[in-house]
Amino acid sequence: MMFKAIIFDVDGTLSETEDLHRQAFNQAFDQNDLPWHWDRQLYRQLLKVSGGKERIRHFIEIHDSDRRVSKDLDGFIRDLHAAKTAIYTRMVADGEAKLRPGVMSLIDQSLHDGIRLAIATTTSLPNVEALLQATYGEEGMHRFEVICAGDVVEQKKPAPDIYLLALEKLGLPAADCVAIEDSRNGLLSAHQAGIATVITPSIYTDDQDFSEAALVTSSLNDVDFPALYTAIARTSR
């Protein structure tokens, strides 16, 4: 037997995009005359907060002692994040993001074998569209039957909401699916939804705890999915 569907995270999982996001944030800060700069060490900590708008809000609450933002904090965050998204999608369109090893072959083989594909991510839908178009062309979005992205659920990862929505749209139980993630927040989200999870740590998550994962691997090239399904089915009896 085999999983009926594979549900992918996007940033850090389909592609090592997180540093592009960091660069886009910094460019957006510069455009808005903000004296902020997120270096890699700081960004590693900020990634513990899921969602770009939520990340900005967290940074302001912790680090912006001068309170440089306007009284309309929600509007400020929305506009700043929109500027960052525009910068990021241009970077991706210019070819600065590539799929991680094993991703393309897994997607192609899954479609050939009749395995359904879905996306469950906290990143904005335009970011997903930009990556899939840049790597697959116009048909990229059509490779995934279900795409749950951005603010479509009330609570972002590590809450299970985004995965529960993906399961609902697929019309499948968790036991028939496997999730592929790169972060602890993503792992906890899928795990709480009851979905077995394969972790491929990214450059910003390689120090995180993945003890709830069904498998941790550096590359999807190394995953024997039929054997993984059998092992999970055996242990869940």
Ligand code: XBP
The other form holds:
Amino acid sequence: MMFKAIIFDVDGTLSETEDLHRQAFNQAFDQNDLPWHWDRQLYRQLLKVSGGKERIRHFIEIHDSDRRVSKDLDGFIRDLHAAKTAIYTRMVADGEAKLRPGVMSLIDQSLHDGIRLAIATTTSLPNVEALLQATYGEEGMHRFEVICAGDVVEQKKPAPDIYLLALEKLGLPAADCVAIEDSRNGLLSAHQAGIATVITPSIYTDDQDFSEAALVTSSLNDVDFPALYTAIARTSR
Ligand code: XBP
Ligand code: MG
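Switch over from the form predicted alone to the form predicted together with the named molecule, please.
Everything in the complex follows now, all chains and molecules, and the chain you saw is the first one.
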């Protein structure tokens, strides 16, 4: 049984983008005269919270509790996150994000083989558009029949909502799909949606538990396409 669709995560999976996100957060903090700096060690911890706005709120609760009581905290977080997204999309448009090894050939091979493609990501839609435009050009967005991103769902990863929405839009059962992810949050999200998942750990997730994965590989370059089918078919029986 060949699967009919591949559902890709974005950050850490299509591209090693999380350190760019971290730099964009820090530039937005500087722009807004905030005494915050997220170094790599702290960001690895903060990444356990999916969603940039949710991550900022979590950081405030733990590291800047006085601000928690400021008026219109939601508006403050929303505006700060919008500033960060503007910085991040400019970095991506300037070519600072490249696709991970094997991603482009897997996407092209899938399209050649009639496998449908989708995206299920916690990141904001402008970030997805910027990455696909920068790496694939105009037709980048059109390679993916379904794109589910960011706030289209209330509950972000590890909740299954974003993958359930992708399945609904594809009109396919979970058994006909495979997810490709880089993080435990993403794995739990896809797994709870009933989707067999291939993991390619990224720089911020290489120490995470991927027990539920159908396959863990250092890069999509190392997995030949039939082997990917076999591994998924074996687990999805
Ligand atoms: C990873 C995330 C996102 C990014 C930051 O998304 O959790 O929040 O870290 O992007 P993915 P935003 O599901 O693609 O791994 O600031 O736009 O949330
Ligand atoms: Mg990810």
